[in-house]
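Listed next as structure tokens is one chain, alone, in the form predicted alone.
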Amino acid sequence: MTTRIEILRPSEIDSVMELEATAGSYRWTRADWQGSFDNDQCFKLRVGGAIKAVAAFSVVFDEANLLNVAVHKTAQRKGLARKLLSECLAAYAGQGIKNCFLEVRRSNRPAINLYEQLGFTCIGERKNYYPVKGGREDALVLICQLQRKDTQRESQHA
């Protein structure tokens, strides 16, 4: 099956709330996706014509940061967030986008292995930062620093 990465529409909610559902323990709420369509950008991944896997990221001037991404139940573990992320990430670096920064749950050990094989490295964390039952649970902030493609072959070269 083909995949795709496409932008998410506003229309798709629905598709995206059940995507949700299924994605894990920890999950937005349909205001919190009403409002990244408002004021972020968002991504779809496609396999066949099934949004398996979205994204929303914050973009000022020349850093992005990572707020969402998930991917549905049936397709975790197949490298559709690595595709996903790693294309937007190269989209942003030919834009001129410099860093992207994303927190992660400090528990979230498959996420944070996905991160760093994209190339994002640990620069701190976020106590408390946040909410499990019980209690509250601390955040690691990551960082990709991202480059061109003529900006990485210049410094093969050099």
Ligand SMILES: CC(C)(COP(=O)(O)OP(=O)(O)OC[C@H]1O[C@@H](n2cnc3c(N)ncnc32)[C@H](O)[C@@H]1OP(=O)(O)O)[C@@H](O)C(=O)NCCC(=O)NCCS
Contents of the next structure:
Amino acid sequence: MTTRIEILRPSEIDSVMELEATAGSYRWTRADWQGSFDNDQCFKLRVGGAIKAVAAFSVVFDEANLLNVAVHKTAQRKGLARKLLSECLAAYAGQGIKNCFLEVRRSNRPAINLYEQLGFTCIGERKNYYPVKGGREDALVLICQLQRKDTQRESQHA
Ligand SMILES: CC(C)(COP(=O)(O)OP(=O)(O)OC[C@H]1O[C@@H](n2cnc3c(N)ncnc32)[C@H](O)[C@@H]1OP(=O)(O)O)[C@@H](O)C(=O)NCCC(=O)NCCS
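Coords for the form predicted together with this ligand, given the form predicted alone:
Every chain and every other molecule in the complex is listed next, the one we just looked at coming first.
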């Protein structure tokens, strides 16, 4: 089936809320998504007609921040997050954005594995950053240098 990556529209918020409800333990509220539609850049990956993965980035000058990514439970482990994020990062590299940062829960091994595959490396941590049941959890801070990615892509196609 055809996959397409497109801008995620505010009118699709109900589909996003349904998708995220299946995806994992921690998810954005409707207000979080509405804020991101107003201020950030949100993308979807469709398989056929259905939205299977979503991502939100903020972009300031030459720096992007990955704010959220989620894949529908029934579509996980099929390479969809890797495809969505790698295409977004390649597009940002092409626009001259130099780095992409993100924060991730220390315990979120699936997401950390995904980010490492995409070329992110850990540059720090924020102690007790996230709430968890009965306490707080550290965030890891990761960076991906996008200009290096762009140069690699150019040399591959030379
Ligand atoms: C994290 C998440 C987005 C991954 O989406 P996905 O489409 O299933 O990931 P992909 O299929 O593209 O996997 C890419 C790589 O990520 C890693 N990965 C993904 N799911 C994994 C899992 N359950 N366990 C271990 N590694 C995993 C693997 O290295 C995988 O490569 P491989 O399949 O070749 O081994 C998805 O599990 C999700 O929606 N989780 C809940 C929301 C969330 O935690 N978002 C991150 C917030 S920081």
